[in-house]
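Just the one chain here, laid out as structure tokens, in the form predicted on its own.
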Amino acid sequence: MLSRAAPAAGPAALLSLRGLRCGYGQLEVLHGISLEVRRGEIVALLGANGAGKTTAIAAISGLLPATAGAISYGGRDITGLPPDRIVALGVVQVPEGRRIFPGLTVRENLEMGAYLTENRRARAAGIERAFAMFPRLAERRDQPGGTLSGGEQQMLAIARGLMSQPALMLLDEPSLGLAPIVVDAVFDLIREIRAGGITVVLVEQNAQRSLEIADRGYLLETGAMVLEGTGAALLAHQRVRASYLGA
């Protein structure tokens, strides 16, 4: 399915944006965008640099206030909620550039991801789950995060996000700056995260790889939503192929 129209909200929608407008100061970046993410999906958000992808992620996370429109999660209006409340509801962002704490050890970085979990046993169990999922991090548990390779830091950023046991994970450019073999591992990991029951919104410069694993995708251009469809349909679309796939 491929459409230029705004998606209709369905009963299975976990996240929906309706007519969302936001920006920075007097500069409006998103001009009334709408999208829907259904429970259990991987949804790719595509667009050139400056299209508004990271702005959309920041608005969903509560880091950027909406000037118009609405954001709902799990049937609840979360527009205007502070970021910590949104995390507590089960929405976690893994930001572009990883943004780990370089002076803290791997274990301490993971503990920071569980700051809302007061039970010490639950935090410890979460760390052990992270080490089981990321054996390389387990080997480096006492090593400062800033000494890890780029790929290892990305693993740590994702593992830190998983520490709060989210239902929805917002991944912003997870493969940026990584070697091809590490990029393969990152996309395998995204599939694994979804297989574990977590819904994923994926902002990613690698349109080909994103659409290959996405159930659906949206194309954002200069702050407006211009295309929506299945991953396969967008891969085959002439506009996407010409602008983002080098065809």
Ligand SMILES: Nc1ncnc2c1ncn2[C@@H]1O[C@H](COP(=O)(O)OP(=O)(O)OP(=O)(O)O)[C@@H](O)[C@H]1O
The other form holds:
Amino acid sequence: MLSRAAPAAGPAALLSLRGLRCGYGQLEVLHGISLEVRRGEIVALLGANGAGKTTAIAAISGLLPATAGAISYGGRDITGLPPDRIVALGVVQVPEGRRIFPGLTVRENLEMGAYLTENRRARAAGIERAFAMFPRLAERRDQPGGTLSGGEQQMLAIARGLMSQPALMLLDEPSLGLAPIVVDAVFDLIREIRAGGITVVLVEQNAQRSLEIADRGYLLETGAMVLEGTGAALLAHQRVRASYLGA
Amino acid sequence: MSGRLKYLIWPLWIAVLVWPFTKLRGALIVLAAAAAGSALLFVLRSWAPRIALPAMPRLASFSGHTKTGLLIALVLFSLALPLCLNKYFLDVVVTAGIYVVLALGLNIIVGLAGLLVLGYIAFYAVGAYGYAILSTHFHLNFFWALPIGALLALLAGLLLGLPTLRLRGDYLAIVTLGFGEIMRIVLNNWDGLTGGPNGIMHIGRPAIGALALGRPTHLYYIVLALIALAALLTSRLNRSRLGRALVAMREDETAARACGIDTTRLKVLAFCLSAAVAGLMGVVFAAKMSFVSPESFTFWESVMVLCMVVLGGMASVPGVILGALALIVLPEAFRGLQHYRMLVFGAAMIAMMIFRPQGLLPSRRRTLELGE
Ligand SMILES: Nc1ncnc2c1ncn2[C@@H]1O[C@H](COP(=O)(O)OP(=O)(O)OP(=O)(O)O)[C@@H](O)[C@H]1O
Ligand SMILES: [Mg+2]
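Structure of the form predicted together with this ligand (previous: the form predicted on its own):
Okay, now the whole complex, with that chain kicking things off.
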């Protein structure tokens, strides 16, 4: 119900990065990373502060140009496409830090998520679906986004991302700075999203929780991929345990 | 500036500012007056916060009936105004009206899209000279010239905006500032086309066939119609999906792009709309004066229009109208203070920034953004 039909079969990977390099000006942040996401998976992307996780997300969504390497989605090369084309293809990101629009109401925020849906009826129906899924947001539909609580803002950010009916959702640190009970709700929601047929890339500081729900995970360190494995394998891995699980 | 300190510093600052013009005695008088005003404001604000400045009406807080009533009263008042004004004041009001539309136009790019434009008056010049040339060479009718002037300015906006707006927002301010100056220099030096510093005379006044519509009263109604049109269009824009996308872009450009909003396209669109409005009013200005020269299109004019937008309350249509009227009509009313006009003006702007940075009649969203 949530997702559009994912791009027709082809290579097994829905999203793949090959030797991706990018950065800001002279500063290269990602030194040729590769990553693969299969249809229907939750893939966790872990790494310390400044490792380049947000940068990778920005590159995939077309906000940051790649200087080398290739990004393909559904068997199609999307390197260099502008962000709106990439959203139109079904890849959406929920940015780090709950970047909702504070002066727009909850409803208007959701409307912006459906910006590329030209049909007004379809947009309204999408907003109603989102309200059915997020009753707390429905209660606050005419309240400016900036007046929501942190947890509600994160829900709104995710709901806004869902409005474009993505096939692939890139979540950047959705649990950051939230109370434990809200963190639970966020992780439940991520499971629900995947159950709705959406493939998920999950960037998280919370390695324990994210590896628990992830099928596979990657570990990024200073712009290079150093580990890859199933969620369970990474949870048990010495390096992950030492640096990210405090064990 | 924090808390009470601003009430203390502001009068001192004004006094120091006027000192060179008024000698010590004058400065002390100004200091006393400003301090008294400041003290009054302070008492009002701390003892009765509800009736003091911050509680100034926000239009959105009126009920539907009150609003309709106010609007009808305003329309009737505007329609009847020429009957009770002499020629001189009518002329001032028409000028003010032109600025109102200009400010509403600039508000699209500055207030709604959140991009700073410093040479806005250049687009006004494009419209004015466009009509001046077309009228004197080809006797083009004023009413035909209106859309043509708007289109010319829109094209200029497109030429300027397309390359610049791909870059970060700040560049637009610099590029438009340059464009404004280049425009003035070209107008001053291209004698063959623009008449150089002497300008162009004998520009046709508005007329339909044999019916001349060039009297101040006619101009008044023409400008009034354009104000209504501009106010209607911008408040519709404010409430449209496009307007909300502009707000989203202004609040968080990255998040907006992540939603699939093509922000470059939006910026170019907003900029071109703003430019077109200026071009339109340039035609009206040329027809009103029947004479144009580079002197009317200085950097100062751009700053004035910008101040109207900021003073009134960015993105708020009633606010921008109020700001424009305040900045044109008030200085005109205090003409006796000719030499100090700019000083008073500057002081008022700074006082605004200190006491009411969101503008006189801010839009609801702006108020939220400033975290009030
Ligand atoms: N806009 C920018 N301009 C210049 N450098 C940047 C910019 N954004 C990020 N960087 C740099 O790129 C590197 C990677 O940043 P990035 O935000 O991708 O890290 P991250 O893994 O998401 O970290 P965190 O977990 O703290 O969010 C950092 O060294 C950072 O300083
Ligand atoms: Mg990050």
